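Take a look at this one chain, the form predicted on its own, written out in structure tokens.
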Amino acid sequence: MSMKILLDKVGVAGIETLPVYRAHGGYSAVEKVLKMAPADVVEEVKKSGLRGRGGAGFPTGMKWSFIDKKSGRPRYLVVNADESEPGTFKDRYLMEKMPHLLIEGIVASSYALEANLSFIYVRGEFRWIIAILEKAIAEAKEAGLVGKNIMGSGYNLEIVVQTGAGAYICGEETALIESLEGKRGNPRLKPPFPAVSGLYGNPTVVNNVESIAAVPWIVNNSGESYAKIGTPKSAGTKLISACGNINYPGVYEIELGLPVEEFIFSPSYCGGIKDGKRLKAVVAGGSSVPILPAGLILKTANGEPRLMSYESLSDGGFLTGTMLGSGGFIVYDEDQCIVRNTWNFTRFYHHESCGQCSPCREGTGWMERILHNIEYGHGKLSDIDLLWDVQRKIEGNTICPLGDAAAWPVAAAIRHFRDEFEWHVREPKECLVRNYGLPEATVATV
């Protein structure tokens, strides 16, 4: 089994009160970072390699000093709960499970940004969820812990927990800072960046939860130690959420570099594919990410073993690999058809766009049309041609990456299963009645 920092007192009874998290150690990084200097603080997260948990990857760190220190404006620190993506679902496990971690890392991080005001942006559909992260802000205030001259330090955090609406697209930084502020939730024009100017137009530091509850360990153990964890560019634990067609489905901290094949077929893991069928393919991280199937999700495209990390999962680029993302890990056996989660997929897409972006409102609406045709026996040859066509159109010409996260699930389902769209058009009163398969080819040889 992987390390765990995150999720090791998961299943400690009593683990989300302040005095059981206390008794195992808990706030201990708070004691420690105030009696540092704040930069060494960032040095010392910039030290471990941590990356954003989020999706895209960003050295924590380095984001935290890109804040502007000069302007002697008020900063803020936003932690980013409103996890939406399909697929995802570590966040909320890590909030509902271990509250005060996500505190405490919000106390010692909002410390080395000099930040005395610090938001938790939370989806708005995670009711319950809020009331755990208040009773633990509440019963760490009453400590002493958040609030004025935090442990007689003088330092002084107020921390708010504001509820979203449950739109997808704020779970961008920028539509998330704009819905924060009390106005719909549209992304902004960048630069200029949320560093320099944010929430209400102050250096502002949007990070994901995941990032925040890594911090006091980074603290506690040291950024040298964290950098041990991992591969080289993929430093410490993540938080997997897997679903689909596997026999054990949950949220994992696993260490990144553990091989894929092992993460699907252990029994410490997903436990193989359910009910002995064959793998047909797998989406790593999230449903905007590219599917590959199960040839090329368990060996890159040179025949080496991939990877749970952030560059073997991007070995090949989209040609033949995908990306880490957020974690959510999503197991497709043979029986699944890749038209109908494409289509699935776009739907959601299509629901959640702003609108103030032509390729995305228009094209995303496109590509459910389309799919929805082929799907259910209506579609014609130079449908997938034009599908193609929209959602090369939409890639890389909007705003916000809600864009490219609708276009690359259909460019990467065309790329590697045409065959089966293919099949569909072909074939479209079978279609109705079964689905496509796996074709022997392609059959996992695990």
Given for the second form:
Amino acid sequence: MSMKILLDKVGVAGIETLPVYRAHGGYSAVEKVLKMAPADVVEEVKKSGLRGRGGAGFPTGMKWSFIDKKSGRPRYLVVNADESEPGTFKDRYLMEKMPHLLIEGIVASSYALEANLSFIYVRGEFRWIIAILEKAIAEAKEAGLVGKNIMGSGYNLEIVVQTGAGAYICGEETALIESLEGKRGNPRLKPPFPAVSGLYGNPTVVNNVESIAAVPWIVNNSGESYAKIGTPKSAGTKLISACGNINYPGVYEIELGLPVEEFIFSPSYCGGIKDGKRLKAVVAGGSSVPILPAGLILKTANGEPRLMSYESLSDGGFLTGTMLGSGGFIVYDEDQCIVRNTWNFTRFYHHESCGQCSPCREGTGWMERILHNIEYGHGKLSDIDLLWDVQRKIEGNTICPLGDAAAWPVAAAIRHFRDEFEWHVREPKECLVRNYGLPEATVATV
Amino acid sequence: MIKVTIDGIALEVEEGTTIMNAARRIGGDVVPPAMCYYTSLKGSGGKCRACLVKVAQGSAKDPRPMPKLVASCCTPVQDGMVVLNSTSPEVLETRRSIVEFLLVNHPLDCPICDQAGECELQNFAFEHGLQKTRSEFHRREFDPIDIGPHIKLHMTRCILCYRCTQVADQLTDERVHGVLWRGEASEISTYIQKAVENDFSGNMIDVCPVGALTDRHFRFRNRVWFLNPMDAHRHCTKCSGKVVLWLRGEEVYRVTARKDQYDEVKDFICNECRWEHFETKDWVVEGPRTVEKWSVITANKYTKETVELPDQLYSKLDNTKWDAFEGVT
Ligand SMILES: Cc1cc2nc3c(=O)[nH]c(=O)nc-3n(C[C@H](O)[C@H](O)[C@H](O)COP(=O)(O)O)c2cc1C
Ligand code: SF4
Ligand code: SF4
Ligand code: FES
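Next up, the form predicted in complex with its partner chain in place of the form predicted on its own?
The next block holds the full complex; its first chain is the one shown before.
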């Protein structure tokens, strides 16, 4: 069994209420940080090796150290709880089960950043979670853990819950900031980065829910202890939301470095492929990361076991690797059609592109139409090359990474499953999977 | 002052200058195309990606190349930066694809579009585009709508450069129009069928790089290359009063603001100047407008055979200017 630090108290009756949470040691991190210098808290998080859990995996402590303190302007912490990546549903679970853990993390992190105002930007559809968070904040405020003069330390912090309107792009940090400011959620050009000029032009740190929720443990147990969990380059534990054709879909907390094979097949996690079918492919980190066929997700190109870690999943770059991303783990059995899946993902990006920059606005629609044609038997062989070309011209040429997120799944699907695309466009213009079963080489049973 | 090298040409510029503006100092082929950037509009640029360039060396201090192409219109130069524009095959290839992206949904209706001859997308496609289309899909369509008494919106042609919304934000009193929806479904639209009526709304037409915002008083009345543009001015309390009169014979077909060689207006004009003075006698005519050499507008004018100036205009022109006028072909 892996170690748990975020979900270990899940299951304790009433843990979402303040008294029970405190009875289990809750808010000790707040008590501790208030006696520390803010810079020392940042140092501790730096030492922990914690990498942002929102998708890009940027080291959290380092991000905090970029915040402009010289300007003398107000600083903000914004917690990204927009959680919109298809396949990713871990933050909502964490907030639902452990609201006080997030709030404790926010108080400790805001103190480290010397911020007196913090926002939780929650996806608007999570109505019940918004209620849970607001209740928890009220409880914490009542107990003097949030608000004025926290625990008599003289430190003040207000936490505001802000709801989004269900736009995927509002999860991108600068679009989120625009949205918080009451504007259309269009990403901003970078630089300037939010740490210098973010919300209302003031220094701002945007962090994922899970990143912030890891801070109390780090404060309580030291950065060094956290760095010892996981692997040298991927410290700590990570929430993985597993779905698709597996026996036990759900949110799991794993120690980074767990073998992928164990994660998929062990009864402690996904419990193997449903109905005794064979594993075909996996999208390991949310819909935007490259899909990998069974052979490559279980083993790297050198034949080593693939691990659930930043470095192992990306081993081989985009030729034979993928990314840990946001931890949305989607498993496909042998009956799933990659063309249809790719079309589905592209449809999503087409719908969700903010429309500011031309490669993404027009390119996602173009790819969607080509894929639709192929999936429905109207494609030509040259369409596959065209599709490849279009994704290549979106990637790297857009304002924000949504363009890349739309391009990568298409690139990986063609790279690893070109035969399926070809089958769709050749006679008999039928889906390879639906009608003929898959060749042995592309599936794995363990 | 900091040093930057673009396509092998070195120059010194003030700190904070963008790559685009540094390139414009040099001129010629080193200037990247711009479809959304507009010097006088704050926040413009960064969107169309037409101006992407390669930074082969970040700066003298950190000589590493930048990993991706960067938007030259909003990336400031650094001391010792080395930029490749027309000398980079990667940049030129990307530019071809940007034209292609912009044309995925743009109708190729230049023969009936009022912007033909002045369209930045037409020029961009001519210089950088492919000759055939690779997207065989239905382009998106909208019915043209009148947004107020002066402007007709052909959303079908819009490339979502956001310039007109920036004009609305920055020049007009009450902004009633903006972008609706998202992605490819985005639309320039007015707030629930509202009319755009304010003193400076006409500038939205001038900044629109394509034929999406058209002048209701001018549309379909003539092709721009049959007209003779004349610089003119009048005393105006609202704006600089500096305009271009577009004449055919004696008739003023339209009045616009003056655009520079990058198709940008420096002095925006008010609606009164634009739409309430269609007589040459209302204006002090300064002389023929110099139009950039590659424009189709120059193709059919400034030659003795085709230019017929109304008599009263001769008297207003001073001789030196008239000489220059004759010399241009
Ligand atoms: C299109 C797009 C959507 C995103 N959605 C989310 C999201 O829902 N939640 C999230 O935490 N990060 C999301 N991100 C990443 C954020 O921009 C940002 O990197 C992250 O919130 C930083 O937090 P971290 O450093 O703690 O990971 C998204 C990025 C992009 C490009
Ligand atoms: S890449 Fe897409 S989502 Fe991001 S700014 Fe451009 S159009 Fe908007
Ligand atoms: S209407 Fe014209 S100016 Fe406005 S966004 Fe569209 S193309 Fe740009
Ligand atoms: S001109 Fe630079 S991105 Fe449009």
